[in-house]
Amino acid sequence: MNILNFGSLNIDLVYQVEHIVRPGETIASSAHQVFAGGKGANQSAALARAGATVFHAGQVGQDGQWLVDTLAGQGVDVQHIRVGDVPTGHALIQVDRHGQNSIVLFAGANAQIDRGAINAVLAHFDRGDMLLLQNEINDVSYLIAAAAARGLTVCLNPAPFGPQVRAYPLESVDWLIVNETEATGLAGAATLAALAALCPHAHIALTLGAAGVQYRSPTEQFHLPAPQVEAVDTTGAGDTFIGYFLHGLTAGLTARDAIARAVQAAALCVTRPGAMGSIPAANEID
């Protein structure tokens, strides 16, 4: 199977804090460093890392070639980026103490795809193949249904979470994956009932952070607990825990397999800094 990642490119600007800063407080920063970054591309790096057939559509500025080579060194295959005119996305990150961190996000290039574009790539893919989106590209309802009628089966990761994910068409989703604040602002509260309700035929995977997974499809229901590790950066590790879960499932293995081996590399994500560079290989998972 092939999977086909429709997202977003970033530069990711991070600075160490010793706190998140509050409204109207200056503080200093104790390192900065620039990171290749956006959901898409760590998602298309995790799922290479992981040993996935994974091509990456989207688009970036001429100031961001060096993304697209970025990706293009992980293994991802990078034919379905265009280099435009409007500058290339960006994060601006605080990370604090405790690893934990804040996010400022610029669209860019990001929020500039047409729908030619969009058709001239999705006609490169076919049923039995996966389109794995985020929300940091624009017309994302337009992708899930025009990926939905080829017969690619629709996985969507609603990050970050805004108004219009309600109005996308959720009937045509088969694999969900949110982390508890997606799953509220989403279905009104971070429970399966919830939004299997909104996606009743979907594969829905809800990431709790240190406590783990829980994971309901039409036939079956669990939870997995997560390895306890100190945190140095959480950032990258749901997009990390995406890429081994879909590697995972693509690979034949069971959900609970999937999961267990995603949240591995996950725990691992965690304990290093930055977002795409965090990602680890399968062979340390392995």
Contents of the next structure:
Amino acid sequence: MNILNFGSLNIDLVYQVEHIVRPGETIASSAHQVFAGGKGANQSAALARAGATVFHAGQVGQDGQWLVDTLAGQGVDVQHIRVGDVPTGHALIQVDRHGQNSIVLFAGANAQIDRGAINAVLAHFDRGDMLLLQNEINDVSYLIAAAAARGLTVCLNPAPFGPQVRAYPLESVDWLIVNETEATGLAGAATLAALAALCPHAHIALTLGAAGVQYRSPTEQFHLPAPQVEAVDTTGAGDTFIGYFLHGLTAGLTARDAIARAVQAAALCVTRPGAMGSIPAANEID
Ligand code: RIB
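Next up, the form predicted in complex with alpha-D-ribofuranose (RIB), please; the one we just looked at was the form predicted on its own.
Below: every chain and molecule of the assembly, starting with the one above.
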């Protein structure tokens, strides 16, 4: 099975702060770094590090060629990433002394994807392949519908959540992966039952941070705890989970085993700074 991830690529501008800045406040940061990021790109990197064959599609500006090169260096197929004239998306990220973050996004080129490009990319994929989507690019609704019409398995991680997600064709989603914020925004409550009412046929993973993961499919339901670790930076933990989870599934693991492996990978990710650079390699999980 080929995995196509149609998603964002961001330049992450990361600032270490004592606490997340409050309204009206100006604070100094103790360190500043620039990393490759974007939920889409991070998830492609995590898939590749886990061992999957993954094609990333999306758009950057001339200032984002290094992101494409970085993804290619991870083993991601980048032939479907366009380089245009609108500047690359970026994320302004504060990380506090507890490893918690706060992120402001500017979509840039991530919001410039046109249907011609979408149709041209989807034409390379077919029944049996998987399309992975987040919510950092434009036209996600069209992508879900067009991929489902081609017979692709659709996996949606509606992050970051916005009210427009409620109008997406959720009945066409086969795999739904959400955290508590996204679940509450989408279904009014962070429960599997509320999510299943929206996507009755989907396999659903509800990630709960340090409390682990709840999972539900039409035939089973369970909860798996997460290993307790000292968090340095939680950025990218959800993306790491998704990459390892989907690779596990496509490699033939049961949902339980794929989640068990993915929570280990996410736990390791939060012990390191940055997003894409903190995703562990498969041999570190083994
Ligand atoms: O999930 C982490 C990512 O969210 C960061 O890399 C940042 O770019 C934002 O999209």
